[in-house]
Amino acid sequence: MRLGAMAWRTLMRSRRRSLITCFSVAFGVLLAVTFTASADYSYTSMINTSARMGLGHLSVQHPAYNETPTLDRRLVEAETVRQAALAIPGVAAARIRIMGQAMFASGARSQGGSFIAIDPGEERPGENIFLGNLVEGACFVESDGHGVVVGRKMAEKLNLRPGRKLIFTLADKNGELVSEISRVSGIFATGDDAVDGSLVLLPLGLVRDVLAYEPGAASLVALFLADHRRAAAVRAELAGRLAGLSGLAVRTWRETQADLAGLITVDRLFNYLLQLLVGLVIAAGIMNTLLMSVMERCRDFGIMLALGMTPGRIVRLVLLESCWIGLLGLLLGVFLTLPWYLFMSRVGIDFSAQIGNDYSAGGVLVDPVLKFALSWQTALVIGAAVFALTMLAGIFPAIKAGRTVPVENLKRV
């Protein structure tokens, strides 16, 4: 406690220099929060958007479906899987879906594309990005009816609008081509031309009958989590619950959306590298300040050693000065960062004028509004990392002070 008071008095003797050093620590906190919170928000937004595009945060499917998503690779006991998933804490929803490729035609025009067969009574916009972006008409209401929802680009290509007929052709589970006539009930527009020009929503019951599937069979069960970071834990628990069932595999979004997972991993590594470089620059500045303070007090250290203070206590004294700088810098960083974080988490900065509203990465739409999102665990890690860098910056000056030679330094005026 006595050394702590001495370290505090030393800092107060050079208040301007100490304040500047504390501001360096606070600036490091601000930069770390900015880099981390913006990245976390972007990653979370992209992962959730990807999940809403069909496959969920986790997907229970035929073991070979992820590599070759054909309609003959189906999940027979989809309802059993769904009920087991809903019993796990953290699973917000579980949706049974059939996904595959088909040929769509209207009049003399036709084009290939993909489809997602859904149960309209179960689906919600929070788990289905296409239902949340309807621009004309509405979603069909019957699972075994003949309504369909198409993308705006496809509607333009095939000259479709609500009420018009659309014929879709696909291969059933036996490989035979079958066709069905339906009517457009709604049109969606996500902003991604590739998606809007190739995807169709179909009724689950109708597609199941057309494909000659068993009652309750589907391509997959898409699971949606309240927190995507729990995907691995939920996967392990669900796999244990489904151990008695054969012919299925539980996969996280990292496996079903490998391109997106790779993009996030690389971007996160560059983010960490940038933060490390900035942290090292700030730490070097702090070390330089402490080293200057030590060099100015060589005579003082010589007197302390002559009066009986051990070199070890001298080292602890300088480290305590570094500790005080770290604590004050963190406190100042909180006051400096909090208003910026609150603004960015609630309002954000809209970059749609620079990148447009249809910017995508890894096949997933990216929110053009940059915001912040930071968990308390990550905030603690940032605080601990900044404090650790501050303490590391004080090690060399502390060792330098501890090696002071009393006789030589007492000669200094």
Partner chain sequence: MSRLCFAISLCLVPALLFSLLAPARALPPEEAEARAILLEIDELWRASSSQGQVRMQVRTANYTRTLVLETWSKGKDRSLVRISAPLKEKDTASLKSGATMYTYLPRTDRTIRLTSSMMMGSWMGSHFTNDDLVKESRLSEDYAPAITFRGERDGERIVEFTLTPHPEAAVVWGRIVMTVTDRGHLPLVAFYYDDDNNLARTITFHDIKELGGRRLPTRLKVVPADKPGEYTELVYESLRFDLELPDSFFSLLELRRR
The other form holds:
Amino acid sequence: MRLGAMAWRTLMRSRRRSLITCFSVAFGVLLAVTFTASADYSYTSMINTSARMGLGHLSVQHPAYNETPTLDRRLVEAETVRQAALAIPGVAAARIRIMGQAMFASGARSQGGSFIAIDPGEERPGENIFLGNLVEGACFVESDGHGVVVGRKMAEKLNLRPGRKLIFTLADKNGELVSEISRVSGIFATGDDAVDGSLVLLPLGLVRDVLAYEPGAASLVALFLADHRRAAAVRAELAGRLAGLSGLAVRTWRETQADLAGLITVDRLFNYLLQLLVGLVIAAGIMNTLLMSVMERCRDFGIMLALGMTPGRIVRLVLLESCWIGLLGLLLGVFLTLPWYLFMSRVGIDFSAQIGNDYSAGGVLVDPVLKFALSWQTALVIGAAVFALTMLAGIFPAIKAGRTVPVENLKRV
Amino acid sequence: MSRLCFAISLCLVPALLFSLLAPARALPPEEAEARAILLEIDELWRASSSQGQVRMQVRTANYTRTLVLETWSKGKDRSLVRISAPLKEKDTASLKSGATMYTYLPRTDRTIRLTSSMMMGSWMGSHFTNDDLVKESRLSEDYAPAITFRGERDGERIVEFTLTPHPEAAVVWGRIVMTVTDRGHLPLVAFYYDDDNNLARTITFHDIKELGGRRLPTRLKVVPADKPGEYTELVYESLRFDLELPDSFFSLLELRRR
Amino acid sequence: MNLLSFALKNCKRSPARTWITIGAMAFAGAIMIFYASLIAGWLAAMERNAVGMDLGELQVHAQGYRDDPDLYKRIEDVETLVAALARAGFAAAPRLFSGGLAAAGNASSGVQLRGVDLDRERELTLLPRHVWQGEWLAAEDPAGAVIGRKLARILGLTVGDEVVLVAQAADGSTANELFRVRGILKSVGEGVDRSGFFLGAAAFRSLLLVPDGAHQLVVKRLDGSEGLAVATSRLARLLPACEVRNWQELQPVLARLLAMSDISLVIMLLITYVAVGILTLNTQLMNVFERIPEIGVMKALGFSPWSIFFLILTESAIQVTAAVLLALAAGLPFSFYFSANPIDFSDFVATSSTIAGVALDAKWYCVVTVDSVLLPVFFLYLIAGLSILYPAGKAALLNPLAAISHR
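Could the form predicted in complex with the partner chain be shown next, to go alongside the form predicted on its own?
Entire complex below, previous chain first.
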């Protein structure tokens, strides 16, 4: 008789027990998917949100800009960089921006803050979270005009509304202080008070003039990728294509948003640890079942050995049983998890009523909706890990079964 | 005449002058006349260079302080102010060169270039912001004057000007209203309004005397509208005009000299 | 015959099965105990970092200071007040604040200048222990300053560098002084990271000419069991002239976030419990159903259904108790070990980070609380008790003949 079929029949002999064991494997799958997919979703959404807050998934900047972002550190050939970046597959958008600190004043009130100078003709809410959260007015349309978009908190503090005058003062590339007038064209509200109270969008052309930058110069080119996991690959590719240009550096979000990268790393490790512990409990359950089953079949094994079966084949038999449990469990797991996953990846659970919309982590706004996202690679890893755990749990019972001494066992009832 | 201190108090004067110097523009007669009179006022204070001594008294809800300042100026862009009393702050100095301001701090022997974040900070504890000082020489380009009243007020014949910022001008004020005597065109009072047309501060001019060979108000008082009881008062104790001051006098080296 | 000794005998009759059952439950229990202490540690760390880092449990300000901070709105008579608060069961530390400008080389940046009470701050908050490079402030080094991480980056400063501080003193004069960077903090929150400039209170007072008073008192309950709301109103009654706020009022978003994170961690704990539950259920089922012939014999010998039922329950209770003891013996040492030696992820992270303004430690401590031990134990009993009911009932109602020939 073939061992596989034999193992199957063994399992079927005590269906309830096998079913519960398979169910615990399935539960493991459900659990791993829940933990991993919700974490992956929130990491991806944090990384994308963070990219939309100014620096992109990748940014090409002056080599020292990331260390200390001052306005004298600029990228002169921004347009060349942009064109080179757009030619790389996977780069969805490339935006030229100037980012720095400025002083904003209106009437007798004033406030320090930071600005992102953008080309309004190019920028879309998909790459610019602030444009996606306008609550009043609209974005300015001219790159050399005087329109600005300010955050709601700053608007409150400086008593601004669309049409109002706002003076900004900044240090140009030579360190000279320069002021320029602007008029509020729109107001955004992201929900994060720190951002809404200090950030202003300015027109790129105007800021270039004010700073006396070369035409085409900027702080950085922000690149947006369809999939943030390709950041390192695109960086390598782009660095190769830009090898001829000096005075620039390509940085991934992990470097420009080191806080966020650190947060994600720590969170992921914590998550793995918790999953590992639950996995151990599940493995213990499987081992328990197999041990019990092996123990009560001592007599059977004794007979088998007496009939000429080798201990090695008995080991393989028990391993095949755990293999079947693993496969069945995975199958059950897919059936259990799929509807849950589909619901969570499409609809999700909205926690904004509980925590509000103004929650940020690592300096990045976080979506208060719990959703799932799982790549097929990760799904395969989860399946493989759960199966490996099942097989691992089968090793000790299998060895135990292989060590059965035929004569002695025959004597026992 | 100390350009800097007058810059502080009479920001508008050079402003008017330089708008007049701006290339020929077809002005309506009203505005042309306004500019002509204001040029006259500006001529009063204007000189190629100046040197003076000023006593500045600052009164706030929390402190009252008196400083004696020594000031130098040249042209519209260069000025140097050094504290000569009290002893504790002696030699603290401010240098303005173009749009850049530096502060020298003798205690730590450091020169600090003012950054944008300090622009709205108080200048030497007074009711002037650093921004007021930096902006004064730009005012010429920033405002359009108009005569809005001429006649008798409080028993004195006066001319009232309203300065409206150009739409493109990077200034915080919504408008400035200034009153001068009809005869001699000496300034009496200036009101600064914000964008919402609320009064933000008032500068009044007193004690017309002869100093450095010119007849001009020697005491001015700045009163912020939102802080009752507070003021900054400047009293000119001496003034000299048209001295020989080399450009190198307004350098970082000179700033640190004690 | 005594039920207990009979049950014990039954357990001993097939030691392998008994030990497998006990072993599986003990393992699950040990993991649960460890897991619960990990989660308790995480929650405690969140709250400790959120509240204990800089915010403090309660804050006291002079009326109007919070709306419009200025150097002159101070709480007077601080020493008397702190002493009075100590008698009333509160520990308090005064803090002083002012805006200023820090300059180093060609770079300068606006800072929030903070004067801290060197001895008391250490008792109340974790800031003094949250230094990334260098050391915290010390009384014998009045020219030493501790600054935020991003500020250090903006100004290009490292420990030992000189930095000039400029601010407007209380008399309107320009205060300026040279300091040496003594320490750079880990990430504490955007505000402190970007603009925090810490001095000893004495250095702050002599620099800004503020001889007495404080802008803020950070307050902690001496009796941690007193409710926060109760303590807040009690403190407010003690200080009628001041504004008293607790951290939940000061940082409502943070309070909500912590509440949420409590819930989500409890959900994760429940998930572990479910895994343990499945395991326990299976062990208990097997334990009875493998012995059906044996039980049939007992019934045939005249055992009543009830006595069979209780016998099985007692056996199960013995096994669970053994499992719990083993679980405690195996799980608690782990928990205690990791409460002293945290699981350290800091090698994986280049920098320190924050979640919603809460400093995130890359070190994970376990915290062993009564709950983190008793809840898993209770749960193990509960789930074992529930899952034994069905097989025990079934066994009690067995037809002896069918049972004996079962298999």
